[in-house]
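Just the one chain here, laid out as structure tokens, in the form predicted on its own.
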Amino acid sequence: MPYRITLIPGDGIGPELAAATRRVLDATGVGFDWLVVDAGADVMDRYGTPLPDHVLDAIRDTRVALKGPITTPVGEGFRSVNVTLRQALNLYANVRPARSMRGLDTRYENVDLVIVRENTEDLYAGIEHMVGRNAAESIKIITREASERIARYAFDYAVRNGRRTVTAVHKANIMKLSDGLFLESCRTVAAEYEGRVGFEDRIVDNMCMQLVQKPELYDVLVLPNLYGDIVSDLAAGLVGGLGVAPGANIGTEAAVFEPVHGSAPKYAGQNKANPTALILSGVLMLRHLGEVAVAERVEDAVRAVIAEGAHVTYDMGGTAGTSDFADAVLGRLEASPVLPA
């Protein structure tokens, strides 16, 4: 039986790297039923919001879902069609992985880091309002239960995949009450996974300095939503940028796969886009199905691609068009047939 997955292509740039990266994950042999809904920018005249009500019903009734970017305004407009996602659905934890790749100009080698980010709470559940004229007030929930759930999966994550050590990154120096909270709530956690898997914890400032001058000693790093959101884009800066950078939101009942960065509206149409960030989140689904060989098979082929450098997009120092990276993404996998599980 094929898998029955929604397929949100997104908005600006969006709806090239969905085609691109169907196209890539209908080669590999593995069956989809593809159930394609419009959500975004693109969709407001019609429905009268970002997010109908329906795309969120076939996500619940296929319970998994590839996404790609849809535009957030800055300042007004609607709210992030993202943020509504993961807490309609309680999509508690955001994945980030940060892996090195050959072929790419960066300072740095050797880089594997997987961000896992709470994803409901913390400053993005929401809670703003204006105080007088001239002043806003947003109000930061830190929760036991929702900080015990994260770290658990970040630990379990660590097991399943072999995994050394998870950090909890945070900024309890200050914030005593909520961040301690989820100190505490990470420290509790660890003590259940002694002996299999090391624990240790950063001020979220002191992190990001680390990260830029060691990133080799860091692991699975598990943080509160708006310090996730940054530290994510920051490991991605390590590894190429957000154009090579996959994500998942896991939930109970769902989950939505979807690359970090924007939709750049300036170069939809363009066929110059970087499909990387929404194939390699293909990648994260097929693994989330447990077609793990497939999915590897994918990843290499990607990165042969990047390495080789001959058919990759202008953000990669070539001249590649988003369906020419497609194209050579195929090529590979048709050199390296893999039957899925």
Given for the second form:
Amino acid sequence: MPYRITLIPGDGIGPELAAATRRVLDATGVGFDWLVVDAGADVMDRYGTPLPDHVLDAIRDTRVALKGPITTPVGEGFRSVNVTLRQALNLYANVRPARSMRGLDTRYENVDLVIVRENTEDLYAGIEHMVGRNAAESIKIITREASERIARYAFDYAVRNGRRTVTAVHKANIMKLSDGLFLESCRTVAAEYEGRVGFEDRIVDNMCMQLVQKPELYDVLVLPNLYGDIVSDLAAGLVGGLGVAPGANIGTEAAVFEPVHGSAPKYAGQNKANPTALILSGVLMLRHLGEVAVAERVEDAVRAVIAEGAHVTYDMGGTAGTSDFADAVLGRLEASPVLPA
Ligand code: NAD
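The form predicted together with ligand NAD is what I want next, because the block you gave corresponds to the form predicted on its own; please supply it.
Below is the whole assembly, all chains and molecules, this chain first.
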């Protein structure tokens, strides 16, 4: 039976990256039955909303989705489709690995971080209002339930993947109640894993400095929503930029796999953007589906093409287009096929 997967190509560079990724995944021999649905500004006129109900229903039905980036208007217009999707489907854990790759010109060689970001609350709860005409208030929501849940996810992830330490990142010295509760929740959960996974905490500003000075010292980081968003871009920068940073949004009922990067509108339709982040999001999806050997094969193929450097996109120092990179990955896969699980 093929895996039924909802595919949301997204907008900007999304559709061309989705086409490249789909070609690579279809070539693995794992059967996929793609249910393609659109979301974002382009469907506003037709449905009156950027996230029509049938898109959410499709993901609830297939339980797994692969998603390209979707543009969010700044300051006005509709609320982020990405944030709404994560909240509507209760995709509470945003997991973003950042691992060094041979062939990429970066300042560091041995980065192997996993950012585990709480995905449903914090300042992203979207509760904000004007106070008179000249002041605005955004409410930061942190609950014990969501904080313990994300901490438990981070520790379970560490156990499942043989990782050594979870670092909780916070600003509890200033936000003593909200971030204080997040830290306290992490400590409570850490106690359950004592002897199996190490635990430490860092204040977010210090964490940023430590990450640019000695990222190799850190392993799994667990953060509230806003810091997780920012630090995961920072982590992407340590290993070669947004073009190579994959992500997963995991909930109990569904999982949505998408790159860290956005829709990069200035490169849309130019066959120029790097599809690595979306292909590697597909690798995370394969692992989630239990197709571990195939996932490793695709990841190895991507890494080999990048290490070789002859068919890489502009952001990796090359001149290849999106589709040329995908062709090179396909060539590697064809040279070493693996049977699906
Ligand atoms: P962005 O990630 O789209 O682009 C920033 C820059 O990073 C680009 O100009 C480009 O230089 C580079 N870049 C990003 N992806 C790349 C790729 N695959 N290949 C090569 N270079 C790449 O960030 P932005 O400009 O802040 O956001 C643009 C839009 O995307 C906004 O509307 C934002 O809200 C949205 N966004 C969506 C998501 C999502 O769908 N999950 C995530 C982040 C941003």
